[in-house]
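First comes one chain, alone, set out as structure tokens in the form predicted on its own.
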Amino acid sequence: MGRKLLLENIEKPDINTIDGYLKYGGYRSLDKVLKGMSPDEVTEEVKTSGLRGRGGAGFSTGLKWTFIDKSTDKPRYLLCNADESEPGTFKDRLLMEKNPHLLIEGMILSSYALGCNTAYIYIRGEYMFILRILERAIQEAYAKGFLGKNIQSSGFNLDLYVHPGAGAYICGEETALIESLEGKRGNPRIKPPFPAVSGLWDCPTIVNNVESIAAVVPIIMMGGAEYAKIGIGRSTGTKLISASGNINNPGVYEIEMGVPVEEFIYSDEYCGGIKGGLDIKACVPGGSSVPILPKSLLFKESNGSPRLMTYESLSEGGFQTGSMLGSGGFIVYDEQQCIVRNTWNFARFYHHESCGQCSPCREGTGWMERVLHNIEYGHGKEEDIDLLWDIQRRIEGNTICPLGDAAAWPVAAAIRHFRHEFEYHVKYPHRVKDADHVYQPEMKYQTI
């Protein structure tokens, strides 16, 4: 059984509210700050630790703290992203859910490291009912004198604010979840400036996931040397995974570093292997952006070592035959899933998401979506496999926020992996008998 730091007490029924949360320990962390931490050194602690950005890139959350401008003499300002809207990704809706105390502390901690006096947690508009748990904690944490003027009597003040959005998937990226925190269309900025020297209203400002600001209580707790000893390499701590697909037990689960990823599918601790006891065919192990990986090369590394639930091994030998940890969206198919339907689904939803700012992303996700769309339904052409390949390789690195990556990324993947479906597809439009079929191994395809 894997170490828990952040799910040890999700279960317990009262841990949603502050006395419950104070009686397993709760603002512990913050009494400790308090009381004998300077800024620079809980920051230190955080750099220490190793912890990298849960939310998807994977940046070294205290360096990207060191960054904030401290000359000026504007206030700061941390946001947090709780706007989740990766498809396959549902694990800080359980941590606001469940323990909203947690994230409150470690927004507490993290502004105090960062000289902020007001902070905010950006919400995605689909989780409105957990905006009212987290505005409920927000009044308990200000009558227990956690937040607000002179907190626990330490001279430190702070503000804390939850702000809905309109349910946007490009408001994920900091920018944008910026300027709708302005009150504008949330179209992603040009960088540079970076957020860190003018963001929110032009003053310095970091952006962090749910899950990194959460890690940060019992990195302060248990100090970041020791939460470095846990995972393997730079993939330090314990990471939260949002399983979903063909398994027999989907849900979140909180795993230490360095766990295999094959251990992670078919252990009973974890997914507990594939339905219905099929055999595996793929998995987007971090969420629907990044690039699938079929099962010759989900299990072992090309030097044939154990492919790692890390940053590093996900990665490893890049897009050709690696992928990527991301949000920890861990998606499975099993043998009898169509990888052009899903490559389609996944289109469809990035061309409905794209903020139109960028004409590679305007015109290239639609257009992706329309040529898979035609290949699904028996309307392709050989040429037209070829013509996808074109179009996300010209998506790729020419936009400005990273949703046009996120675009071609699974596509590029899919074509790669895969070709062979799209080719049959393509060759036996017949076969392809309505919406709702899935795959074969024998390349035949079934109504269901």
Given for the second form:
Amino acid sequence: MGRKLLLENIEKPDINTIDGYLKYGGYRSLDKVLKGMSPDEVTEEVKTSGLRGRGGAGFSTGLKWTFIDKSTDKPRYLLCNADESEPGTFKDRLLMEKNPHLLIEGMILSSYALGCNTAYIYIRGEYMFILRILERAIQEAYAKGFLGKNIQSSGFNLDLYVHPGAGAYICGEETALIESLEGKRGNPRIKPPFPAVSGLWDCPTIVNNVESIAAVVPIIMMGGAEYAKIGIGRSTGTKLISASGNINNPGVYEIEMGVPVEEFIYSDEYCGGIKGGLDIKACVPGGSSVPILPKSLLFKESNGSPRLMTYESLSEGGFQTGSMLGSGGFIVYDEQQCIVRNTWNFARFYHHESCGQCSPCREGTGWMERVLHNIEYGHGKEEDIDLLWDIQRRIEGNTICPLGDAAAWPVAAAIRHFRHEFEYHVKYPHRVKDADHVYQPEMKYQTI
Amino acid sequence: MNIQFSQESMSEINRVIGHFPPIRKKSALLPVLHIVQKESGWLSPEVMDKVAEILEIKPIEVYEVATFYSMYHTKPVGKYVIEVCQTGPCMICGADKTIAYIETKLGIKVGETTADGLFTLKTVECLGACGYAPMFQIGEQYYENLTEEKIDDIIRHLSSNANNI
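Previous: the form predicted on its own; requested now: the form predicted together with its partner chain:
Entire complex below, previous chain first.
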């Protein structure tokens, strides 16, 4: 059994109330900080912990904090990114729904470190029921003097608000999130300037994922050095993995970084193997944006050693043979799933979610969706496969924000590793045309 | 036409405006649109104009936002909007069958509303419930691990609710 830092008390029925949270040791990290740590010392602990952004990019949280511009008189803001929208990812939701005070305590600690007196939790609009849970918890925290003026007689003030989005994946990109919080369309901004210098209302702003902010609570409690002992190499601490797809036990798991991928899929402690006793075909280990890996590359790195659930091991081999840990959205495909259909599905998603600012993304995502739709429904041509490759190549790296890359990578990886399935669709259109294929894509592709 | 929102909505609107510095009223736009859509059912031009007036911004600033975000209805919808997640993980766990089942059951296609104005069927992208697929959302409520029996129950329940009003 791995150590649980974030989900330790998640099953306790009263953990969602402030009394329950306090009973299980809540707000002790805050007490520790307010009684004897300077803001810089808090930042230093987070740096020492090696915590890397849990939203997907994996950038050092502590280092990001040091970028905040302290040279201006403008107010500073902390924004929590609770826009969880990456297909395959549903971990932040569990934390906020079941243990809202963990995030609130993390927000107070982080705001203290950054010198923010106002902070917002930007939550996706579809999670309105969670917004209500958070607002209730925030009220409790105000009533107990953990929020508001002069918190626990420390002289530190913090107001915390929850703000709903309204259905836009792009608002998970930090500058789009800021635009959205300003009451605008979620169009990402060109960087630089980075939000740490000019973010919300042109003020210094830090945007962190829910899980990153929640992790600050145990980091302060145990100390950054102790936290850094968990995990392997530069992948420190624990990570929440959202497991979905054709597995026996879908759900959210907290793992110590470094669990072998094979163990994660087959152990009863985690995914519990493939549903219906089928074989595994592929896995998207870090949310829909990251490259899909076929079974042959999933369990072993190129030198033959086991592939592990870490930032480094999952990306070993680059995009030729590796993928990414991303947000930890772990989607498993059994042998009967159609990769073309899945790729088309994701392409449609990115087309739908493109904000429309940059032409390569706005036009390219729609083009890929149409070509993939044609192939999937038996109207594809041989040259369409190369066309797709060409389109994705021209999107990647040519857009303001990473949505373009996120749309290109799944298409590239699917063609790289499953070209035979695309060819099958083109060669045998009558076999993929029928309704059975649409609603029951239970075909085997090895028989080309 | 001069729209007036209910007192309840207005106090909620003023509460979210209070989350921001007085000169940043526009920041309250997204939550305010949620509040008035809940009351009005959808965002008509008149409703959006009223929001612009309240937040002291131009109507176009409201329209451009209302048409960008997928949760806002700029056309009338049924009393209950069934939003079925159709993205990857849900798809491989049966979302296509779920959609087809609801279409048959309600006698409408995706994007349509039942003749009695009760149900609108919509497909949406990832709702963050991948481990509990297939699923849909109606209003603020998530319905997960759906089966045909569960769908029957939900629709029956909502229909009888509506008939009792």
